[in-house]
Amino acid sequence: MMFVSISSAFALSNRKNCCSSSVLSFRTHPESTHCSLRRIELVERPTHRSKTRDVPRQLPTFFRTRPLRFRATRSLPFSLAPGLSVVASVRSGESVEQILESFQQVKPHPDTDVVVVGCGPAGLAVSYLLAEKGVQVTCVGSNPATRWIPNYGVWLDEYLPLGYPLSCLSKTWSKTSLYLQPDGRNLVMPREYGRVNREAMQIELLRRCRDAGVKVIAAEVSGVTNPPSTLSSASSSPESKGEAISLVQYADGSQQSARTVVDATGHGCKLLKFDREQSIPQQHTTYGWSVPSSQRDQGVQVAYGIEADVEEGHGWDLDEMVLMDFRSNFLSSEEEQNEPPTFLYVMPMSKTRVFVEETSLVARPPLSFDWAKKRLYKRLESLGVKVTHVHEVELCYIPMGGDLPIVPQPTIGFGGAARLVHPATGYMLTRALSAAPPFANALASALLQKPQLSACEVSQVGWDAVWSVERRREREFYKFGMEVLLEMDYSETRIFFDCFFSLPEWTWHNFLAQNLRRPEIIQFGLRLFISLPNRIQLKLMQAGVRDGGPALLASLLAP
């Protein structure tokens, strides 16, 4: 039986705590180290009574305490956070490049069931889930080996049920806090939060695609020719099959036919049609980009973040992630009154390393990165945090709200391309990963069990799974929340979130996850409205009259 002992470097020096079987010892890389263990049965040190625990829930806490031993039973990917050492009999993990080399590097097959355009989390998740059900899938990206840029944060109670390993999280925190009071008092919530290890998640999804038989290819899609939208089931007969498919054109001149195409290219949404143009604006105003009048209903979340070394004594609890720090005592009275509210997002990695991000929750027009950068460093200076070295800079630009793609249309959207991002918070990763299984189930059922369906009818099934009529009604409520936030200054924003997080946990929890159904939305809205002070209630009513509140209420109450 193979044993593994994991501990801090200090504890490893005490050899009596390690197992006696032959082992290979190594230390993790400062950034991250990946290895592949088997499924592990957790056993506490011999000085304590042995017992088995569920590893994904308990492992982060144990990493910070005492040495452990693990008994291997079956395969499970695994990785360690920076600063930990491992004594184990393991094999080296695969890199993104090694996994991509294992795919057959050939031109696309002339025809397939589904072409998924985009090799981000949404595209890869949909690809492997479809392939596992027997659908022939080609996943296309201009460069699938490109490292993912965003820093994804997830609630553990939402992430773990999705079935992805703990190795895809680089660090977890057992508590989450918010600073919503000017005097510095914070609200601490005992809800676990995690930071996604981007490389590990990319490797995990690519590995699943490979194991399921997905063809991942590097190619540039120049366009898609879809069948007429009036195509009927009758025209999907074998005699007219050539007319009932979508044709994907590649930049090198090659083509590939597919029964349906999924656009998972993110907010760029290269292949989808909208009622109005949604291109990213490029011109700057004082605080950000100018937005054409045709995009007035689209807000944007902008954030400037850094992962940096800081002098020891930064003051943040290493077991507590700061979701929002809305304190504004580092601003002058004029700045606080006239400039858009922003908050600090903090992931303390160690005593001398942090990820901090100055975030504009939503603004219209969006703030510029230079403006957010200046505010971040001004805030850090006021907190007495001195940056000694910057490892990474993150520039975050997330379109929020705005129009949905035209539904239905022959090409199906998913992920950011389908506007799955939360209109009021900017969260999307767990939303996309949790929406992928039902989407793949519906699409696979249509493709495999109903071969007589035309390409347009298949796309209708896909769109219904992404944006049903019910989901679209619910989204209007979240968009209304975005419009309300756009109207608030610093003081009002703090009061609003103080009341929001004072509601029963299930209400704000499900609001953030976009899991509130219509009856719950009405209950949530009433609870929040009653808890707010009169001046913010008045602002909500004014926004409701201006932004279609009566129509929204009628839609929510409709059968």
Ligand SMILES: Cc1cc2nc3c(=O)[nH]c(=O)nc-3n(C[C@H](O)[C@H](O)[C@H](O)COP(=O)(O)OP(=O)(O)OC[C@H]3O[C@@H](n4cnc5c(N)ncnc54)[C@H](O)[C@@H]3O)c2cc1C
Given for the second form:
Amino acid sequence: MMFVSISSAFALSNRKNCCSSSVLSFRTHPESTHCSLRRIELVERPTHRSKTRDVPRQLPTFFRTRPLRFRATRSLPFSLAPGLSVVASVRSGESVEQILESFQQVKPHPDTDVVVVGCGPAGLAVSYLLAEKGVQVTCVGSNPATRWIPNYGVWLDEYLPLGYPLSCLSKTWSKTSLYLQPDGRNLVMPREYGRVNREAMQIELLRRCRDAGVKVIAAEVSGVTNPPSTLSSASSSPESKGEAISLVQYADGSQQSARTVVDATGHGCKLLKFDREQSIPQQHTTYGWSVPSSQRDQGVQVAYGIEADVEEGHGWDLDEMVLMDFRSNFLSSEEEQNEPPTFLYVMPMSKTRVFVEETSLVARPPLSFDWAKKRLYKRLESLGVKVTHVHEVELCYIPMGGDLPIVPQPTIGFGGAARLVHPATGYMLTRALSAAPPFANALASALLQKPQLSACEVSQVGWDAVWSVERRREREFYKFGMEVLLEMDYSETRIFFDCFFSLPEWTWHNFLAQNLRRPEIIQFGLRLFISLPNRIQLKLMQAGVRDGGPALLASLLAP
Ligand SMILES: Cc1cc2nc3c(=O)[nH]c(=O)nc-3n(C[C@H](O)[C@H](O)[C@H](O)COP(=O)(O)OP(=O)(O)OC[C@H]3O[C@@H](n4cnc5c(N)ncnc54)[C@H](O)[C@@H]3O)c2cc1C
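Form predicted on its own already given; the form predicted together with the ligand follows:
Shown next: the complete complex, the earlier chain at its head.
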């Protein structure tokens, strides 16, 4: 078996205005004989606000054509020009099962520092980052060998700085397009988009966990008993400080103690407490489910997608992914006026293979999959796209907005469980992967450098890193964005997005990435409002009055 350990210098970026020389260090695991470096690419990233360099370009280097073989430690001197990142990938040919097998050799920790529950992207990323800092981590998944289901899509300028290899993307497109005009014209944006290779990403994260010494186990967590809740170190008992005192209960009756527990169980969110009771919508209505009153302010993104072979001549440009096709000319005017708006999301994979998904961006109550499926096939027919074979069906159900878990509480949430999903877009992957390092740093330093902290104080540190007061205020704005979208019909939604994507790039980039800070939120909100036609401005004001707009504004303006 081949082990490859990559130093953190592997993913580098130079944002400064001067050239700098750096050294890339590669370390092979002591047990390995050799490994083959597949490629190193220098990738020019656009600085979000740059006007002159807004087209990302991949700059191939000689490494790309000459695979590098090396033993033990190798260092490569190289120069990194401003705005360049280095992304490298290593071929190892291991499968999920092979990596999981190697976890058997990792000794279990009976009293571990942290139990992370969930082997999705959020749980694995946090686990390996904590372990790299020297924290003892057990990562538990109901079935870690199960292949991930979602077809994740990412913006390349957000993905590349995270330091994950390009080989974790199965395809990239140099342009993204939007159909927002009734006459069918599309807006083409020179922003690169990628489709995550789910299996490669899962292997990459599992491998990082193994190399960092995480113990990954297959088990169902049935509950967690936390120590009595007190955030004051003065009032917590001396015995509780620095000790493993949360008890993780497994479905087979066994249990494990840990100093702290991270719930990364996804949107189902098994272990966290909410002010209002959580429950999954079940009752069917005309278009789908109805949402129980406890989650009245939650919306849901529903999409029905297929990875399919189609007859040649599907008409989509292979270098352009379609983020939103909001054309509605395949509907009768009555349907267009009375039915909820949906759009088509298209990843053209080849001349005869596509991933297409009919998406309800957000709805309350959510649309049913059946309904979205019918609309998908109706739209494909109108586009003249003939499906010859369906390889895979994706049923996408993403709860959006709604309440945050109680912050803080003894079990810390991360990823979908902590509601990191964007309340107005349903995206979360790059947000979670970029939030993981600061979260792991904060938690690791609380656990390792401040042994005097009680369990509650440690969880407070973790929650502050996930949902600081500032971040919670900002989330209210994104939630308001969701409420506005819920109000609009087909034509209003088109106009809204036309205005949205006509704003300066940095504003909508950062809105989509949940990266607008408070002063920018106000600037963004004003710019968007001014650019909208009167009837949509009116809707926005009505939504503002109904959904706590004045309170939101006061909170955004507060010092
Ligand atoms: C179909 C679909 C498509 C999506 N597409 C995108 C996209 O294109 N871009 C994007 O940014 N986001 C997307 N999302 C949203 C979001 O990024 C994903 O939901 C993401 O997988 C959430 O990651 P996570 O690690 O928090 O949770 P999950 O990926 O859901 O992982 C949770 C893990 O916890 C385990 N688990 C649950 N309960 C227990 C328990 N009691 N004991 C042990 N283990 C347990 C589960 O088995 C699972 O492995 C999509 C979501 C869906 C559903």
